[in-house]
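Heads up, the chain below is alone and in the form predicted on its own; it's given as structure tokens.
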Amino acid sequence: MELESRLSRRVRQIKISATKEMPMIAARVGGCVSLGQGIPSFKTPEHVVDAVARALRDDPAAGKYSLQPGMPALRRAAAELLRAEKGLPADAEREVAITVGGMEGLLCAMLTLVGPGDEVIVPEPFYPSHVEQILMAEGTPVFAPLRREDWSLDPDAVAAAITPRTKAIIISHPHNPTGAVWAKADLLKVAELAIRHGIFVICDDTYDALTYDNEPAFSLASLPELRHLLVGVFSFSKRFALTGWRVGFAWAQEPLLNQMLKIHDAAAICAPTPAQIAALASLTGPQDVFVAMRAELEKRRNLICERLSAMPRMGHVRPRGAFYVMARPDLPQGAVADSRELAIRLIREAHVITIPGGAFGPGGEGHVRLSFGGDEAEINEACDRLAAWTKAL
């Protein structure tokens, strides 16, 4: 009997994301520069490295399991961050859990809330893993298209997506893949819909600190009236340049968090203790290094937008958050069948890794997502190659 027929429906209906596939294709081609996966180029800050090394040398517990919901000191620091930045009076002991990156926090929420027949509204274009997690939970993703002209959130599209089977809506803000920072008024309208219909809101605030032009992002986690329906998921990966450490945290009111911890226990037991030590040092140590990282990302945003604007065949909407921009090449009719073919051609012909926009939903088709998480030299080299490729068309 062939393997495919013996696999679970759950695994048959999910797939590896294009953010992983494109670098694998590029590795076979060789000589490529990446504007692909969302990885900030910054190394782990020295004070974080020192804190982890010191703990591993001096504290016998540093290499062992932590408590299942995480180190108490880190949960207290995370709760304080939520109070300071979002006005969310988090109870560190009962409402905060440390997870294996924000991704595991999202998965715990999805597997706790969603089951067969349940629908989850996903603003689209979307972060592909959100959809894969809904499918893993055997739920059904229902797309609410963003406004195409500026990638803004459309509350009317969200309202139109609500049915009696709607269980939750997931909000990624600032938005991956478009880099959009949505209007507070639109987010409040979505919150009103959630409250009126009793829909859970899963806030993926991975990029919450990465906004530009002195414009902070509004978070639904700051709304007291929504908290009985809220799961907030936060990450140390992007803001603190700890992508490889795999540590994040989740907030929910105690009854719901206790249910999420069942999934966490079955999947991971606890987040890696050394990674939790790194996260604690990031939260409680000097913050100037992280302020400088955000400022550098803003410079890189400005650079890539300037370079794209100078390419007559490469349209884009200027992002105001995260570190992504959706670029739309103006190609001759019939040049490519879809965005996946476009991304593969860019790898083979321009030696530049991008992510096909179609991987983020129908609204992304015709685009490629570019990351400006790399340093200026990488961005310039990639843009030089893109400019030469588009000019040759």
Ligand SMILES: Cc1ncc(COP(=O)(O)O)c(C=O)c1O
The other form holds:
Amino acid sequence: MELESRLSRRVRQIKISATKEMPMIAARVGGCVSLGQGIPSFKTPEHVVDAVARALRDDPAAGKYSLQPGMPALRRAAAELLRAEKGLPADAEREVAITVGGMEGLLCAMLTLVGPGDEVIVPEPFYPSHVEQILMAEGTPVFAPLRREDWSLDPDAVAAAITPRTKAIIISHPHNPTGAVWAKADLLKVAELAIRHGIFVICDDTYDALTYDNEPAFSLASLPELRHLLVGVFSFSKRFALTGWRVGFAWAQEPLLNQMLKIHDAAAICAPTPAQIAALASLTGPQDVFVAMRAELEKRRNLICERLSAMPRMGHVRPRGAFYVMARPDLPQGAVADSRELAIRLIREAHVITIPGGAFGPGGEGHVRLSFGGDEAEINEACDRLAAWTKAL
Ligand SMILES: Cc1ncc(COP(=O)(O)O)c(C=O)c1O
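Compare with the form predicted on its own: the form predicted together with the named molecule:
To see the whole picture, the full complex is given below, headed by that same chain.
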């Protein structure tokens, strides 16, 4: 019997995201510079490497499973971070779980809250894995378009998306893929809607520390009146440049977190212990290296915007957070069918990896997402190639 028909409905309706697919296409082409996947170029800082190496040498527990919800010291440090940065009085033992990246925290939330018939509101353009996770939970994503002119959050669009079946809304802020940092007033209106309708808010704060122009991002995790409906998801990947270590954490009130921990146990048992040690060293060790990384990302943001502005046929909205910009090439009529063809041609002909905007929803069509996680030399080389390719069209 044919394999496809024997697979679960769940797996048949999801796909590997374009963010992972484009680098695979580029690997076959060779010689590409990447503005693709969101990976900060920084290597793991020395003090973090030292802490992990020391623990692996000296502590027999370092290579074994940790407690299922995570190492107590890391849960305490994570709770302290939430208290200090978001005013969230997190109880380390009852309300914080260490997860395999933010991604597994999101999945635990989704599989705990969402089932067949449930709708989840997703501001759009969206982070594709949010939608894949909703589908995995057999829920239905309902898009609430961002305002197209500046990618700001539109509370009216969120209100219009609410139905009696709405179970949750997912908020990625600062926003992937647009780099937008949203107005506190708009976020508060969304929180009000959630409270009025009893909708859970999955607050994906993966990029919380990465904002520019001295403007911090407001987090819904800091709102006391939302706590009974909140799942906060946080990551060590981007702010501490630990993408490969796969460690993050989740916050929810105890009864909800206990349910999420059942999924965590079935899916992962615990986050990798050496990665938890790296996360603890990142949180509790010297912070200057991370402050410098953020400053470097701001310089890269300035550079890529300058380079895009200098290209006569490349529109964009200046990002104020994360490390992405949606670029809108103004190509001759019929030059490419859609953003996917554009991204594939950019790989084959310009040797630049970008992510097709259509992969982030209908509002992303006509764009490619560029990451400025790479260093200045990479950004300059990729922009030289992009400029030459668009000029030659
Ligand atoms: C919006 C968003 N959420 C979650 C994640 C997952 O991050 P992690 O590496 O913590 O699993 C990413 C990664 O790119 C992301 O962009």
